[in-house]
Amino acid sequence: MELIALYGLNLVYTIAVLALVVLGLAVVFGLLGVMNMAHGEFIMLGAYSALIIQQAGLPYILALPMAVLVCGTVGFLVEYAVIRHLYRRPFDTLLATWGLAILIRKAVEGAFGRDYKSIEQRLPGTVSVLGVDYPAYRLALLVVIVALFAGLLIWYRRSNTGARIKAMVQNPALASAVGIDTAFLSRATFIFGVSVAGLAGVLLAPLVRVEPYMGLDYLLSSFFILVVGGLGSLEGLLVGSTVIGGTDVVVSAISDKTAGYLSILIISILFLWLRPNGLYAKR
């Protein structure tokens, strides 16, 4: 009975870090078209803020307000120099931003090295549930990723800017036509994507290695998702994470980590040819 506690817990944290890792792509390619081929590159700059604010000796919060400066400026800078210029060009964005990756993982390791480095957690320690002992730091993920996602779906189904939002997706032309600034609208929604990815960082920095080339695990694993779930959706990003996630829990338990990381590239081939628009399409 603990052992099917565990892999149940293991399971949902699993899937939880799978869609917070996934949410800033999902922003970003899902209602921008942009294919930021970038995005792990930003959630390793997360990490790394993480790492800057622990040798500097102060609190751990301050990670989170540091990774939204660092992300949201180079987020700025990449929007206005680049993509303003690239929107409804996928393959252009996929390629500019495949430079914009080299770049940022080349800038960091000439800074920092390409050694690993370790974060310390702020929260060590078990907690007893179910009859298991987990790790706290995991538990309180698990309910920061959960609040996060239910402010974020209030927010984008209940507010004016995420009913602009909707209709800049829907109708560029239209939107800009009674008055929205699609401009704006889509450099704020870029720099609020590339930002969560930072985030993201700081909260998995302490339970994974940090180094210039973190980033690559998390991009493949985010269109794994995104290719299953569909675009468009918090539904189906979500949905995504619970198949991606469960079925590299189950495989990897069963067998080995290769054969759980072959049956995810197998689930997604199978959804490109079957399905190519996902289980939930873009609204």
Given for the second form:
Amino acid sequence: MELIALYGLNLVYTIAVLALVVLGLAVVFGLLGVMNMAHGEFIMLGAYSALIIQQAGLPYILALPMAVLVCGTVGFLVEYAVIRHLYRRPFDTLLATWGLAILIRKAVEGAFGRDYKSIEQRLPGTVSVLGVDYPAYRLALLVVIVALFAGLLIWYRRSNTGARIKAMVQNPALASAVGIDTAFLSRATFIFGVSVAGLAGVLLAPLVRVEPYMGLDYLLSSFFILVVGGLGSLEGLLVGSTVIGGTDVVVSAISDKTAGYLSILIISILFLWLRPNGLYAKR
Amino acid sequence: MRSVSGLALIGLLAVPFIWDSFTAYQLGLYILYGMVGQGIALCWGRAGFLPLGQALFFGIGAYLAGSVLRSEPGWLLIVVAFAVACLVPALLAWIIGALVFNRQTGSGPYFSLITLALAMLGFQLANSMEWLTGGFNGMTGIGGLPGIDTYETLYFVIVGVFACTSIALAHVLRSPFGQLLSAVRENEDRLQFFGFNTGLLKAFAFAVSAAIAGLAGALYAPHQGIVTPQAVGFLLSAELVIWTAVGGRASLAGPVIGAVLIGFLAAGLRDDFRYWEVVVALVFIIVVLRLPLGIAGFLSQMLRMIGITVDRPRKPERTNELPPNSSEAAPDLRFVDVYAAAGPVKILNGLDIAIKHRGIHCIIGPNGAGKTSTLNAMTGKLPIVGGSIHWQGRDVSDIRPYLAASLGIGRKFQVPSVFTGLTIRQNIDIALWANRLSLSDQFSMEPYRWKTALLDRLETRFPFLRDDDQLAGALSVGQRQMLDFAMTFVTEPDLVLLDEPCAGLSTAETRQMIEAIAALNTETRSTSIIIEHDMDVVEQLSDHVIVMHNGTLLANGTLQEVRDNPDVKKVYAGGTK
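Following the display of the form predicted alone, present the structure of the form predicted together with the partner chain.
Now the complete complex, all chains and molecules, led by this one.
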């Protein structure tokens, strides 16, 4: 019984973390059509922001605004210098952001070195849930993620800005004709997406290895989730996270990590073959 | 062009004598990387899809050759091992390509990310399968090729293999297959309506690139004497794409120039300058934004500015006349109670149509009646949710576009859809090859000589079609309509679907187009279905009129019968029936 509860908690936790990781890419790729190959690198920048805060001896909570500052600034510069010219040219954005990913990786490697960094846990200890002692930080993270998604969902459905974004996604020409500043809105959406990635980096930093190449795994799992779930809806994002996270956890438990990775890769290829628009296609 | 390549080869062979054998040894490695880059250029520069995990195939080739070379084998076994090192990656690439490209047209990012993920997987497997690959420390103790000194003569073997693959690739690029890949890049959807399974074309190109990568990897094993998981990883994959992009993806020389140039620069600078790779990444971004054809493209532009042009090889004269392609059977097209929907909107709503006579059938009806959707449904562009569609006794209800074309259904879209980056001659070639090109023809130069009596007549009717070297993208909208129209008829389809063929044409052009439709329909004894709003056009062309309204058949018969129909009068007078 306790074992099942533990597996259940682990599964929920894995899915929630994946949903958090994919959110930034889902915004940028799903809404703007920009396949941001540097998505994982923005998560990495978030984690290094936490490292900077830790090294400076400041309260850990400041890592969150720090990550938004770092990723937002980089995101703004990138949007201004590169992405702005490439909307509706998905292939070129793929290449340019991929170059950007390499650039960020190598710059961080040059500045911080290639070795693993560790970020201290701020919520040590465990909490008893369903008869299982579960790490407190993981539980707190779970709560934060659920709150974040709920808030975002309500805001996107109710707010004016959400409606404007939907209009821009549906028909950019018409949207700008009725007075929506699509250039500004696209930029804001892009910056929002990469900042969310940065926040994910801060939240995950204490739990994972922090190093310049950490982003690639996040990019690929985010991509797999979007392939399975489809673009443009939160439901798809959650279903995709469940399928990918669930498969990974189950197969990795039975066999090993490589088998888990292989199985989600095969699932993604099968989806591209049989259901190229994913389970919840809105476009 | 040939003399330039010859000079380059002589230059490569002279390197060990001009510099030293160590420089040649290093150069050998960069040439191997350049070969992989040539494969990437075939996929990306030519066919328009980007493989991001090419090191996977390079590494598989290297491990395969390495495992054989460890046991000091004879030449026969080595040749077999090298062949396997080409075939295994090719097969793997073909399967991946066939799966991923099956339902995805266009060059979206999905394929690129899947290949990247595969390279990641390869890296993990190479690390974990110690019994096979030697794990993290790599496969060591790989011997050289018998009788060939790794640091002296292996370089000449590499240059020899490189010359052979370059010649083979140059032929592939010139052949009809290469031209079809250009058409995939330009307009994959249109190519499917000429009966080509573009997914398989792309998968094959990907397989060729993987075979070359495997061969280069097989040479890498004796060159280095060790193969580590780095040889399959994504880092090498990334560098390969950067070299290809910076050197130039549109030519065969570009990737090699990129690999050699950046290779030597990196060897000199990497250790002293910590941010060297940041600079390379920056150069790559600039190339993507401002210089899509890379150094090679830049050089040829410079040469053109000072007046040196590399002549395009002249296409052979059309000397081989093919017999007509149309069938004698009377047409038999039936829509039985067909339903189609997009979300909550019903597009086709129990449509019944039967066409059993040759001649020109016009579909008319108000906007939103489902006219274009009717054509989409029978060519696999719109999935139907109820009923069935039959053509010549075959159920075509959920047929794929390329199969519809191979059953003799030709289609011209409302917006002229031609291969804008190709010349008029190339556009017509592709139409001429539709349903005629066999697999072996794809790699022969013979199809460039093909012509048909119908093509001659079309060229007489539209003289601008003889302007071989003009780019289709440089034509006016009216001329593009006519080129598209001519291409549709050149395939000699039994059933021609024309969606508003006169849209966007001037009065004079409209008259010319009407004449052409009438004349060609008679000459080719085909059956045409035309969507038209202009009643003058309908009056002049139609043998039979089909009136659609709200996704169903409202009336059909001769134009006079339809005009007298009270239901039709109601709809056209503004009623909703």
